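A single chain, nothing else alongside it, follows as structure tokens in the form predicted alone.
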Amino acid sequence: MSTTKDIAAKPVGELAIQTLAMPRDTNANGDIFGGWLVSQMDLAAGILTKKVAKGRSATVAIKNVNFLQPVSVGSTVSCYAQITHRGRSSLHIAVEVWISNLSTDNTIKKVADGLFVFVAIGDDGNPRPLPD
């Protein structure tokens, strides 16, 4: 994860979720709410975790989220996720958010990143080991 803007940078990880920033998700300034962006990041991390955990899991921590630039209505929001640490029952997932605007020049830029921690959960609601 990087908190500095690098024009030549490319997304790291696999594309986990892609959506469109809509007017209903804006704040009073017309920018997309940070909370909405965090929820998309959590969903992206959860999708990758589900593939690895092969079952139920839960977000247990958000280590950090860095908002680098505002997101405008109409932007295509793409969340890329990558496992950075695998424990016995936990996964640390780095998520990067990149945006593009298909109606303009379609260049992409990184607008946020963060680290999410998930734990695999068994039927009894307790942590369980991750499958091999």
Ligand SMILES: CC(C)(COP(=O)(O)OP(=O)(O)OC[C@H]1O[C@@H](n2cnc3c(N)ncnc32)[C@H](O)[C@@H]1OP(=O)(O)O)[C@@H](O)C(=O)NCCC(=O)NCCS
The other form holds:
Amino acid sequence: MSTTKDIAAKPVGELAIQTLAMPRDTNANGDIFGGWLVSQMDLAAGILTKKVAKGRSATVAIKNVNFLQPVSVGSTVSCYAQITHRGRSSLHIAVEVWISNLSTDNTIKKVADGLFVFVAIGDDGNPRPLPD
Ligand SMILES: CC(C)(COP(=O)(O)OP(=O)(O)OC[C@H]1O[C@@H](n2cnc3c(N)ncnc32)[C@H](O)[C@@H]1OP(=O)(O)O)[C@@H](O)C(=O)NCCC(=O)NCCS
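Give me the form predicted together with the named molecule now, not the form predicted alone.
After this comes the whole thing, all chains and molecules, with the earlier chain placed first.
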């Protein structure tokens, strides 16, 4: 997972979520609130986890989240997710967030990344082994 601001680099992982940054999601500076972005990243990691865990799962840790550039209202926000480690019941998922403003140009830039740890859980809420 790179934290560089290399505009020429491409997203790593599969596109898990694409949405639009809305005015209701802004902070006091008028830019998008970091907590909203983390929530989108968590959802993206959760979607990838569902494909593998085939059942209930929960976020157990969010590590090393970096906000690299501000996000403006109206940006298209794309979250890419990739499994970097598979344990007995846990998955480590690297998430990258890239933005574009499709109404003005076609360039994309990376604005955030982080590592999300999910655990497959059973009906009792305890960890269960990941399926083969
Ligand atoms: C997820 C939960 C069931 C795990 O319970 P636990 O007693 O910590 O389970 P374990 O210690 O057996 O760990 C289970 C797995 O998670 C991993 N894990 C636990 N805490 C971790 C952490 N902070 N960072 C990375 N991995 C972690 C363990 O290494 C283990 O991995 P493995 O099975 O692949 O080897 C429990 O912590 C929980 O319910 N947390 C709340 C989850 C939640 O509600 N999330 C939503 C946000 S509020």
